[in-house]
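A single chain, nothing else alongside it, follows as structure tokens in the form predicted on its own.
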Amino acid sequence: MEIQFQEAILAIVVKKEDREKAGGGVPIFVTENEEEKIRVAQTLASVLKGMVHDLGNGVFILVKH
């Protein structure tokens, strides 16, 4: 038996001094620096097949639709 997710938060990412924002219950990926957010979140949409995106206050979450 295969079991799927349809839609799911799979990460957080954020900035060092951001961190205080992001909850529990996913992975939370902490960086320096917003370059690093960036390059980050990316890496790991591809590598999950999600889709990132900017909750603009500081944190990108990352999903499976």
Contents of the next structure:
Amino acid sequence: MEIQFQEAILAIVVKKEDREKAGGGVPIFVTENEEEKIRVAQTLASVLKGMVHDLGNGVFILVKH
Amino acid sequence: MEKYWLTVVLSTGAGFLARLYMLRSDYRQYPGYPHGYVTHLSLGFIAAALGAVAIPALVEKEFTAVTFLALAAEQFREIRSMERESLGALEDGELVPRGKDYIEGIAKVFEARNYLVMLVSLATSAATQFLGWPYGVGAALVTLAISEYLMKGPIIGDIAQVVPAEPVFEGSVLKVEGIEIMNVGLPAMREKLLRDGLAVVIKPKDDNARATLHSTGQRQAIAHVAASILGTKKDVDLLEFTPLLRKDPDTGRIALFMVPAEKDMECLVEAVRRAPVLESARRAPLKTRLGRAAAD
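May I ask for the structure of the form predicted in complex with its partner chain now, the form predicted on its own having been displayed?
Following is the full complex, with the preceding chain placed first.
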């Protein structure tokens, strides 16, 4: 049987200056600027088959639904 | 045996034709696999034959023959689990799954159809045996019409209004008429969703309908029907395109947002209207005194 994560944060993507806004046991990807943040989030989303959510404070989370 | 020949053949034939008629390929109820047809037609034939021989057996005072009908009921229960298992096994491969509730409904329908076949052949054989074959044919047609009526369940259009709606983004949150659908992080994806997406609002006509639409199984069934008719742009790594139905907690309205392969609002409204109301989701709080009192 295949075991899958459900409703779990897979990764966090932030800009350099927002580094302090996220922490915990999830991989955090720190990027230089907005453009890079979006690109990294997009790549991670398609690789991990997750969805990108915007927390509204500059932090992107990747969630497996 | 000779004297029952006409009765048995006529009513078995009528029952078999009834099963064939009820097996019309249907995008919701049947995926249309050739082997599925064979299975259901054979079981339908058995049901028809059982219904057909019951009356001649009684005429011959072979009362034990009636117990075969009980045996048959046992057999047909198997059909339900067979359908449930096979549709359930296919769920993993569906991008927009049917959901357990819908599968249960379909499985029940398949079981019930065999009982209707027995009803048709039983009525036909009774009429043929006691009144003559023209009456037998008449009885077959009448019972077929009755079973057609019985098989027709209510649809969403009966219990709710379906109206087109405009999806909008408030920040990163996609909303349809104020009902939150999902949070989308990527700006490019937001643009695409607005460009290609379609939304409708399902407005329940009364509190019974509202309670029915609460059921997440019912909503999944609507999503499946809409996605199977209009197609979907969803893929395993494109979760943003998943058809979603979310409820307005205050009014009970349901918003549907999806990204169809064929963007056609009229067809979407019609598809949602025609989605079946699941037996298991049907609720009727207004039938109770307390429910009526609470409603006003």
